[in-house]
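So this first bit is one chain, no partners, the form predicted on its own, shown in structure tokens.
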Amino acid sequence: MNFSVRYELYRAFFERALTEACEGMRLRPPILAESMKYSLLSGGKRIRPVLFLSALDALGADYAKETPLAVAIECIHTYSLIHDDLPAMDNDDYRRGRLSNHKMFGEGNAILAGDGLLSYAFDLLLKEASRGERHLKAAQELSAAAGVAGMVAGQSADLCATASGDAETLAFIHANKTGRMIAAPLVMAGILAGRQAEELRAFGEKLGLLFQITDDLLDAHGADGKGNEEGKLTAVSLFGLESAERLADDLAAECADILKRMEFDAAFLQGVVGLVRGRNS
């Protein structure tokens, strides 16, 4: 089965899931709910999600018993996107093709649509500790990502640089902004499966880079409309657009080389590595 097909059959398999769990969300205002699942519903590559059942399933485990955690790393994410879509954050207008969620519901409700999503997820989470150690630390990992020492610390680490900052806020900024949870998902996996979680930080951090040198890179094109947004730190403003483009290529080899000393088939996780980098939006 070649890339293309398996990973569409992990995706379409969380889009199952996430529906099912959508459907279940039956809130009082009606507006809570239907600006969570508009943002939550709108499509897109799902890579979080696909790393984490990918990976159990190339670890030997039943990626089918875990679909809430899938669903709580996808909560989590699509609550920062929410957020930073914000007038205060990045100011978008559009996410994946169509309206914000506070161009759609207004600022107040978007935040809050936000707040629900990260607040779902750790429902979901707390529910799935439950079934013991593992799962515990599964839980933990994710938690620890998407927090005050993780992606949140990235988000406001990114808020406050200027185009004049080094390389080692650079790196805080992508290792925690970007990089914390594309790492979780896989490490999950491994916690999951009692095997290989470390080797999969590993692969997974370098990822997490690869995946925000190359958002950084399609910015400088104009690949998503934009461009390089002024007085903003990225891997361009800070190495230059060449250099840049070197540093993802090597990353990418990095991540090759790690997936070659894995204990399992890691064909799909490479194929992963291709997608990211060869990505246009």
Given for the second form:
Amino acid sequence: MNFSVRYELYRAFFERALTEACEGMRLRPPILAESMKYSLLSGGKRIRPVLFLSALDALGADYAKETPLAVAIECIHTYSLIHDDLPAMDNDDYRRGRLSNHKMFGEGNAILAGDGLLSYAFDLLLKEASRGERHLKAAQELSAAAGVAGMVAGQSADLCATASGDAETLAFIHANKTGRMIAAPLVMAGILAGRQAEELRAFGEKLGLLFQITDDLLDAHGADGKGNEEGKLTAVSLFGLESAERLADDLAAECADILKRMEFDAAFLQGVVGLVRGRNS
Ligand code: GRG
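Complement to the form predicted on its own: the form predicted together with geranylgeranyl diphosphate (GRG):
And the full complex, kicking off with our chain again.
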């Protein structure tokens, strides 16, 4: 089966699980569920759940049994996008080709939609954690990646940074704001399967950096239609376009090297590396 067909298979499987989870959300007042679902079900590449499900599959684990964790991953990612778009953060009017959550529902509701998604994810994590030691560890991994020593720290450092920041600060921002939530699904799969978790972490950290540098490059080329990175610390502002492109190529090669040493068939993950390096959205 070729890479795109397999990606679509995992993505469609996840989409069904997410839609089912959303159907169970009947909240009072109705705008709470409406605003959460608006962002959750608005497309997106679903790369984090696809990484999680495909890594489980490659490791020989039954990924169909782990859909609540996949949903938790995407809920945390979606909350971060809603909050990132707020006027106090990146101030974006559009997300995934549609009005951003606060433009659609107002700032207060968007803040609460993000809060709702984050706390719903932790409901799921706690439920899964009660299944046993591996599930507890996997839940802890996601919690740590999302939290104050992970994505939130990266976002905070990004908020404080200026274009004159240094490479060490940029590495911290990239590794935490973006890298942790890309690596966590892979590490969680390794933990649940009982093997290769640290190898998957090493791969996920590189893939996360590649993901963010590609994002900086897309922004510099104006491909995401935002152009709001002006005055910010990015791989392009720090190193220049050419060096940032070279850095991305080097990271893609390092990802491939790590994958070659995996004890399982990593062809699909290698396909994801190609997708991330070549992505245009
Ligand atoms: C608000 C705590 C908090 C964190 C925000 C995710 C994030 C941290 C910021 C988003 C800003 C941004 C565009 C970062 C670049 C990398 C990234 C995480 C992009 C969005 O993820 P994709 O490309 O989005 O996977 P889709 O829409 O495909 O899900």
